[in-house]
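We begin with a single chain expressed as C-alpha cells, specifically the form predicted on its own.
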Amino acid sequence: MKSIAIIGITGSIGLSTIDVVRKHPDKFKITLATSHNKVDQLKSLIKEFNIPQAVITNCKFNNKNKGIMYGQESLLQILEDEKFDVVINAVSGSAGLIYSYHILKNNHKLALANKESLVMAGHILTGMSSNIIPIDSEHSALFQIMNGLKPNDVKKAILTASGGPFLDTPLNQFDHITPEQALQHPTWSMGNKITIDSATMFNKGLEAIEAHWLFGFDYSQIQAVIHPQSIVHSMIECQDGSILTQMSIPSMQLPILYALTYPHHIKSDLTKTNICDLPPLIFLPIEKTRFPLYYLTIEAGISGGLIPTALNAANEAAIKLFFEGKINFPQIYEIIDNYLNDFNNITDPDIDTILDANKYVFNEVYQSL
C-alpha cells in the first residue's frame, strides 16, 4: 500500500484524487493532507480516511482544531521529517512552487498538477530530480506515449486544447464577457483560475513551457491545437510520420491513477471510454487574434529566465482585477503584454529571486489600477 501526501486536497485535483483512493482503498493510504483555508472540509476528510497528519497552510487561522497543524512552515517541516511514497502537489497557481521545491529537495516522488512550478522554475526543479510525474492530462498523455520512445524519435509534441467557452464567440463581443461566462468551461470542471486561463488559452501556453522542461522538447517541436471534444489528450508525431496518441473521455482520475501507479496501468473502472460512442474528433489551429495570450506565453517561454515568472504573476493579478470588475476580458492580455515590454530579465534566477519577483510583479500589476 502506497503512502500518499496530498497538498491541496480540497481543490479540484485533490478531490479527484480522493475519488481514486475511494475506488482503490487497498492500494493507497493518505498519510498527509493539506488545505489552505477549508477547515471543515479537511476535518471531514481526516475523519473519513483516518489521515494522521493534516495542515491548514493559511497562517491567519488559529490552531483550534485538534490534530490539525497550521502554517506553511509546519508543512515544510513535515516534508523534511517524514517519508511518503508519492506527494501530490495540487495547489493552484504560483503558490505551489515552494512546495514542489521542498518536495524534491527532500527526495520525495512528486506527482505534479501545479504547472506554474515548472513555468517559473523549470531550470531549477528538473535539475534537482527526475522524480517528477505529471498529472495534467496533456502531460500525462505525453508521459505515457514517450514511454519506449527515444528523443530522436520525436518530430513534434502536439498538445490539445478544448478551446474554452469562447471558441465561437464573435470577437466584437469579447469586451462584454463576464467572469461568470468565462467560468463556464465546456468539458472540464476545474478551479476558477485555471478555468479563466483556459478561456484565454494562457493555460495552453503554460503547458507548452511545462512540456519543454519535462521532456526536453525545443519550443519549435511543440504545437498546440484546438480539439473541442477533449478526447485526444496529446499526440507525438514521430520522425517517420507516425502519430501516437493517448485517448479517453475527459477525466482527471485517469492521469492521477497513472501517476500513483506508474509505471503500471492497474485494473480499474474509474474511467470507461466506449470508442463507438465517441463523437467525431475535430482539430483546429489556435487563432492569434482570438487567443493572443497563448502566443505571448510561448514567447515568454523562449525568452526564459525570470520572464515566465513575471508573465505568470501579471496574469494572476490581471485575473484578480477581472473578477473584481476593474478590467474587461481582453485587457487581461493587454495588461500582461504591456508589463512584459518594460521588464528587465534575469537569465538564471535562483529560487529566492523567483519567489520575490513573483510577489513584486503581482503587487505592481494589481496596484496599477
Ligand code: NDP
Contents of the next structure:
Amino acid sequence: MKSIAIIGITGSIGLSTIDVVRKHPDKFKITLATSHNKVDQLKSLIKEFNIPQAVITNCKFNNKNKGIMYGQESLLQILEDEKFDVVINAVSGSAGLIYSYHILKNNHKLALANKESLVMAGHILTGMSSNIIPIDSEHSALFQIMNGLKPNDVKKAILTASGGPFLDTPLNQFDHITPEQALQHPTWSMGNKITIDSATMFNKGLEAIEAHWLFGFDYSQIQAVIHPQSIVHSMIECQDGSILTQMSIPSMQLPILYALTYPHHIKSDLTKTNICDLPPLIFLPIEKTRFPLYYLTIEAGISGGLIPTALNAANEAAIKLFFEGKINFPQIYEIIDNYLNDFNNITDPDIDTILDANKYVFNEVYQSL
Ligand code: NDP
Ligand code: MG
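Moving on from the form predicted on its own, please list the structure of the form predicted together with the ligand.
So here's everything in the complex, that chain up top.
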C-alpha cells in the first residue's frame, strides 16, 4: 500500500487522482490532502477516504473546521515532518513552485503535474533530485518511451498539442473570442488556467521548457505538432529515423496511475483504448500567426534565467485581465511580448529571487491596465 499526499486534491488533476485511488483501493492510501478554497469538497473527501491530515492553504480561512490545518506554513511543516511514498503536486500555476521545492528538499518522490515549477526553477529542482515523475501526459509519454532508450540514440522529442478550440477559427474573429469560448477545450477537461493556455498554445511552450528540464533536450531537439485527436501523447525520434510513441484515448488517469506505479504498468481497466475505434490520426505544424505565444515561450526558454518566470507571471496576469474583460484574446500575447522586451534578465536566479520576481511581474502587468 503506497501512502500518497495530494496537494491540490480539489482540482482537475486532484480529482482524476481520486478516480485512480477509488479504482485501486488496495494499492493506494491518501494520507494528506490539500485544497485552497474548496472547504466543503475537501471535508467530504476527508470523510470518503478517511484522510488523516488535511490543509487549506489559503490563509483567508482560519481554524473554522476541526481536524483541518490552515495556511501554506502548516503544509510546509508537514512536508518536513512526515514521510510519504509519493507527493503529487496538482496545484495550478506559479503557486505550485514553493511546494515542489519543499517536496524535493525533504526528499520525497515528486509526481509533478505543476509544470510551472519546472518552467520557473527547472535549473534548481532538477539539481536537487532525480526523483521527479511527470504527470503531464506528453512528458509521461516521453518518460515511458525514454525508459527503454539510451540517451545518445535519441534525436529529438515531438510533443503533441490538441490545437485547442481555435484551430480553425478565422484569424479575423480572434478579437471577439470570449473567455467562455476559450474555456471549451475539444479533447481535455482541465482547470481554467491550463485550458486558456491550451487555447493560446502557451501551454505547449511551457511543456517544451518542461521537456528541456526533465530530459535534458536542447531546444533544437524539441518539436511540437498539432494532433487534434489527442491519441498520440508524444513521440521520440531516434537517430536512425525510427519514431516511437505512447498512445491511448485522452485520459489523465493513465499518466497519474503510471506516476504512482512507476516503473510498473499495473493491471488496470481505468483507460481502455480500442485501437479499431480510433479516428484517423492527423499531425500538423503550429502556425506562427495563429499561435504566436508558442514561439514566444520557446524564445523565453532559450533565454533562460529569470525570463521564463517573467513570461509565466505576465501570462497569469494577462489571463486574469482577459477573464475580467479588460483585454481581448490576442492581447494576451501582446501584453506578454511587450513586457518581456523591457525585462532585465538575471542568470541562474535562486529560489527567493524567482518567487519575488513572480509576484513583482504579476502585479506590474496586472496593474498596467
Ligand atoms: P485546477 O485549477 O483544476 O486545480 C488546482 C488545484 O490547486 C485546486 O485543488 C486548488 O484548490 C489548488 N490551488 C489553487 N490555487 C492554489 C494556491 N495558491 N496554493 C495552493 N493550492 C492552490 O488545476 P488543474 O488540476 O487543471 O492543473 C493543476 C496543474 O496540473 C497545473 O499546473 C496544470 O498545468 C497541470 N496539468 C493539468 C492537466 C489537466 O488535465 N488538468 C493536464 C496536465 C497538466 P481549490 O480547488 O480549493 O481552489
Ligand atoms: Mg500536457
